[in-house]
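In the block that follows, a single chain appears as structure tokens, in the form predicted alone.
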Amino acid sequence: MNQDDKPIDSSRRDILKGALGTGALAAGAASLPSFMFPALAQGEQLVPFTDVPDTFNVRPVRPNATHYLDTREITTYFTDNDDFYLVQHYGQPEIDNDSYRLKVTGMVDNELEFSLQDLMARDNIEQQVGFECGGNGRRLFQGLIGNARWRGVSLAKILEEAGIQDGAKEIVFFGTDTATETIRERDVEKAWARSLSVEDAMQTDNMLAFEMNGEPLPHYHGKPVRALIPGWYGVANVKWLNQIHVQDTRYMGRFMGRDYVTLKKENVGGVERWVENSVTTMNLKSSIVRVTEMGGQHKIQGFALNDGTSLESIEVKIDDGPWERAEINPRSTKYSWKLFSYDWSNATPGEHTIVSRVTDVNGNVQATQEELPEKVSYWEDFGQFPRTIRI
């Protein structure tokens, strides 16, 4: 593990994060640590979007409600716990770390049990990993997104010990948090669940997490161990769990069948159809989320997510001129975020919009809302986000 990765401790994240809310770093912007997203420096302001309504806000987590970023005030490489975006639908369960208990159930040769100090003392593995909700988008100016350092075991590993029987086909992740649904007139208690197929499972970047940006695993983001499954939306990544069962049949709870779940048109052997899908790897995506003024000079930044397929370029597009290409942060990790930044130069006054676009080494190019598949839900929103400013 490199310099760059090891877990900053909360003292030495504090006293940064604190230096850059006072602005006593400004002067020093130029040779701030790799890890940081660039901060104001002296005498540089930030430009205000004007696609953002002035009734757009973000509260402080509150408990059982969701939490997203302002992305215009990004200021670190990683994001802070208490920032990191959160969605859930079944409340946030208290667990207590001693008693807590992961089961490894169904179709294994060994039926497994692990208390949380059994994982931890485990070989442990660490990598850069972030991700949006399935539902993040232009709505909440792509609020619905972090990026942290994570500390767990491997998935793949623990499926080995438990030995995975021939005829298996999915692999259902059970959380703690439960709640009564109403499934044909009848009140049932269900738990969250996700499930991924054998083989997606068996990734070897798949990890259990309990530990977060150096920290233990906050309660809100699934304390005391999370799954995660890097290169997928975040509802890929149970939280608060408490059971992996291996089965021969496809697993259709609500969050696999019903709910996160994309409904768009399709052209399926010639014919337009409806086309239903859960939401799984996240699609490659980029968006701005700042522009900063110093000296008549102006700089464009923003981010870049994907399932972890190596990038060929971010560009950007200032009105109708060509696409330049942009500086990609070389911090980015294969699983992170990728940060982007464009010096924009000669800016004129009035009224201009920007947008950003990210290309892969296949050749694969962001799509503009135009091209992207009719459909009748907001998951997957991935198109182009074209922002518009007054210089």
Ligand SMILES: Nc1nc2c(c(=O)[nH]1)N[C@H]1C(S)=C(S)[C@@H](COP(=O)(O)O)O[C@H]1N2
Contents of the next structure:
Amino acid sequence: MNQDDKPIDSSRRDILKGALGTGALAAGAASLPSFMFPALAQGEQLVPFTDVPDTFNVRPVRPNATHYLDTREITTYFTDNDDFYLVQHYGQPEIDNDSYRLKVTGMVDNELEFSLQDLMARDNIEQQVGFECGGNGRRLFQGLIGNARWRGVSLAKILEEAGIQDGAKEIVFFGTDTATETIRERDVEKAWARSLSVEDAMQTDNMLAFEMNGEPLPHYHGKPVRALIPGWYGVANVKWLNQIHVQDTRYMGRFMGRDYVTLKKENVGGVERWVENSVTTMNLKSSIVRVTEMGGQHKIQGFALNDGTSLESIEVKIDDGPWERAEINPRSTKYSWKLFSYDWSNATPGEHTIVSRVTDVNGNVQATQEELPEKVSYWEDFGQFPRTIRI
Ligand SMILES: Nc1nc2c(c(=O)[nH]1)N[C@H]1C(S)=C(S)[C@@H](COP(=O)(O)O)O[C@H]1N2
Ligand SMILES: [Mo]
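Can you switch from the form predicted alone and show the form predicted in complex with the ligand instead?
Up next: the whole complex, starting with the chain shown before.
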């Protein structure tokens, strides 16, 4: 294992949590490079955002509840398993490792069944992958987000072993979690599921993960096995995975066809139309999450996420000033989040508006909210996010 891949000592995070807002001491932090998002050093303070209301409240993890981070507290490259955001729509099923089975069914030459042991015995792969919920956004100050080191096995190799038959179109991933859905006035029992086209499913980086930051996949994150589709919004990463089904029709379940569906105005061959799309790969996005001050020197920090395309730059703009390049954490990998840091010299007392934008190597630039198409619903909130602070 690469030394850089080691999760940061979780005790440091605890220190930081205790220190936030109190200006208390966090030993050793001052010697870390700025892009490490060190815990607050002696004399270092968080500068309060004026756009975060005092009533904004991040609750501790509770069973079956959505959990979001206080992004002002992002100080580690890997998110603690205990603080990594949580979204589940049908609850959090308990699965016994010994009786767990994953089936591969449908239009395959060989239907397969794996125990957890069977999966773990295959060639393992490990990747750093960060992702956000397709419903993440400014209303939660981007809290539905996390970055972790995942271990598992190749999805494509399992599908190859099963042998996808000609004419197959879609791979459906079923979770163990079920709920009663009322559809056209009828109550039906449905398992949580998402699908991918055969082509998307066969991408070599896709994995079935059973470890998160060096620990067995935690219950709330899909124990014992989840799909992990790097570069995609979190909704693709089906937790408590128990069946992979290959079929020749589109899968039209709620989380493909109705929820996690963005409605936006687009030009369709010269005609302005309202278009619906299922959320897929992550849009190019960055956001500022914290500002610190020490000895009059300010630092602006944030993250970027996208579909894995290399980045050209992340820039920061203060008030009506020019775009200035931020430093991107060099330990970033293709699918990790990219933390950035910008040294803000000579910040003047008063109210300021600060914003970041990310540009990829293909010249795509994160747009302002105003430049983006007119949109209904909060899915895919990836426009620039100006923040306000008081120095
Ligand atoms: N089985 C199952 N998998 C699921 C979900 C779910 O409700 N059930 N929610 C999805 C959504 S919308 C997101 S954003 C991610 C969140 O993963 P996390 O809770 O591990 O952060 O899980 C995805 N996988
Ligand atoms: Mo989500």
